[in-house]
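Presented below, as structure tokens, is a lone chain in the form predicted alone.
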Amino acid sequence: MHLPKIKKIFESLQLKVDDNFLPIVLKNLTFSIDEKKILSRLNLSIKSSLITVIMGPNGAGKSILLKLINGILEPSSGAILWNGNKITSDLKRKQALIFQKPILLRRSVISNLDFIEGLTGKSYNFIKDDLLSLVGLLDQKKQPAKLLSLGEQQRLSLVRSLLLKPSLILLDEPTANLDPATTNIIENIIVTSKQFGIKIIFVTHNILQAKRLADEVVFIDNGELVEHSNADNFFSKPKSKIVKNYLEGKL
């Protein structure tokens, strides 16, 4: 998948990205389920408008953290501040969350894109076929979305999110268990999103992928922040033994 083709599509969407919501600040953020702490007193400031990768072992609380940032979940205590303010309905409309198992409408592939037109009141007929072609789904546009493979669902979910013209995209392991070709498509869309000023925060267990894409890395373990640094330092000079063991495949 050639980046120039993706850039042309992004230009056609006429994205107007607003990063005035930065920094995203977590203050003593705690989240519990049935008295079990999932996240414990996280303090973190995400200032960069580039790509932030969240890493950590299974069960560390990474997916929960994404949902808290998105506003789907409410913290048990503490707060998330967006440039000093609490999340607003307007800010929620400016972000997209893509789950590891995408949530799609029980309609055709093209109807999943049509749905965004109903939300935004704008017509995207000029670009929908190009978007589906970009992710190899044009020939399946009339097929029920539920019949797509997991990789195809991920691709549809990602291009559907672009029609929202988001300023922030949150992705939960967007390429887990996907083939190399699908992974390449999704990574190229992520890179292009960054180039157009869209803030990206995504969870991955794939160390090589994080090395390719991350500008900064947030590492959590057992619901606690262990390390937050730029990607070069994180991978070459980890500060904690936990991160060192994780990168060496011992954790």
Contents of the next structure:
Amino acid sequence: MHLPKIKKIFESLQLKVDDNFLPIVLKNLTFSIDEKKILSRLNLSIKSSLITVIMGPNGAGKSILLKLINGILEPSSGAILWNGNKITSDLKRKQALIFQKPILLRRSVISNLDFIEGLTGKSYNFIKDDLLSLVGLLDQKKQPAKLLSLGEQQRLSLVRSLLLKPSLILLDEPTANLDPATTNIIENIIVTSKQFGIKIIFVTHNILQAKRLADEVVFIDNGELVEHSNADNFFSKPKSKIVKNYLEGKL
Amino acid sequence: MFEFAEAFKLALNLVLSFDSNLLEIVFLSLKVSLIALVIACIIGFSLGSLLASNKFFGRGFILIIINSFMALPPVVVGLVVYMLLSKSGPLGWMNLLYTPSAMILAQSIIITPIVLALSRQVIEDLENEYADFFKSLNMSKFQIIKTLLWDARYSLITVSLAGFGRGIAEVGAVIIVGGNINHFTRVMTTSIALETSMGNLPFALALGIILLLISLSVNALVMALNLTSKRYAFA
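Alright, leaving the form predicted alone aside, put up the form predicted in complex with the partner chain.
Below, the chain from earlier opens the complete complex, with every other chain and molecule after it.
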């Protein structure tokens, strides 16, 4: 029921999405903390402007991988190449990262959106109320963002990221512990983002959600790549025993 | 007991009649401590935010020094400033000894480490909370510091009030570098010490009451700020 509303907002935002940063190629990507390898010689190529879901058991290194792609973390060795090039500040500005635990400023709901305006130097007065209305926060726009529930904070964090007009959205378990209504809103925003050409990479443990949204799945375990295939094959004909066990809830 | 009651009565009379001598001393005390506080805040907030948002070799050592300086004995500060400003000292040519400027300098030295150390801690805690978000937005150092200072403003005001409390109540340094000269460098604390030694208890007590009232007001302000910041979830 939110889809037409979301589409209208996306159109108003006049997103100029480009995918010339694709493919994102991970070359022998290794990340260690104090000698402990979190990711080990990962080789992967993410090509399509579709939804890539990263799955794997707890501690597999999924969130670290997302932060490495975003450039928050530096690899210990190996590299991430964006259409053959190293990451630039221009490329960083094309991304938005949604954290599992939303990071909101100690300001009001509306001021969290104003902050992006200040940062980008663009005015979004024409759309801010619509964005808040979309995620059911219009009545709370003057309330402190930190006093919102976790689900409300995540919704605010997602619409705030849209003001960055990203070409790539990275989401780290954005619907973990959220109610079905909030999950539905967030999934609808993800689906619409894809329709507008935005590349989505998101981490989830929710197998049903992955089935609903994923075009391709990357499965990692113990910091190593186990499988990378299109969603249909991944869920119907998993190649490895680890993935089979994971999908059957044994891992 | 009678003497105390009598002294208290006389003191209240002095306060309520806005005694000109008393007011002069109170205003000079406030002027010296407020100017010292402004200097301390300019230095403390700038260096505090730089220290909070930069990791470099030797940072831990610098933090230990700054934290230790929070407990600088005022008489030692007074002595050092005296040596600097005395005729034979390196800054003797400025002729600042026994002037309010010397007292401002001494109080700034006492307050700055407090404002610096506490604001560094406040800003660093907030920086840790926001760090990943800032990095994901690829923000410049200037944008980060601006955001941190704004979002930590309530805590920073509390920090500055702590610095002001330390300055206004201090006696050791200002008596050494100010000289407690009547109508020129006499402030509340030095005056209380002098009047007490001279047996003029009502005047000393009147100043003591005002000092306590200032201290109470500062504490009430800190509490009100904390409540406000919590109400807006800034804390």
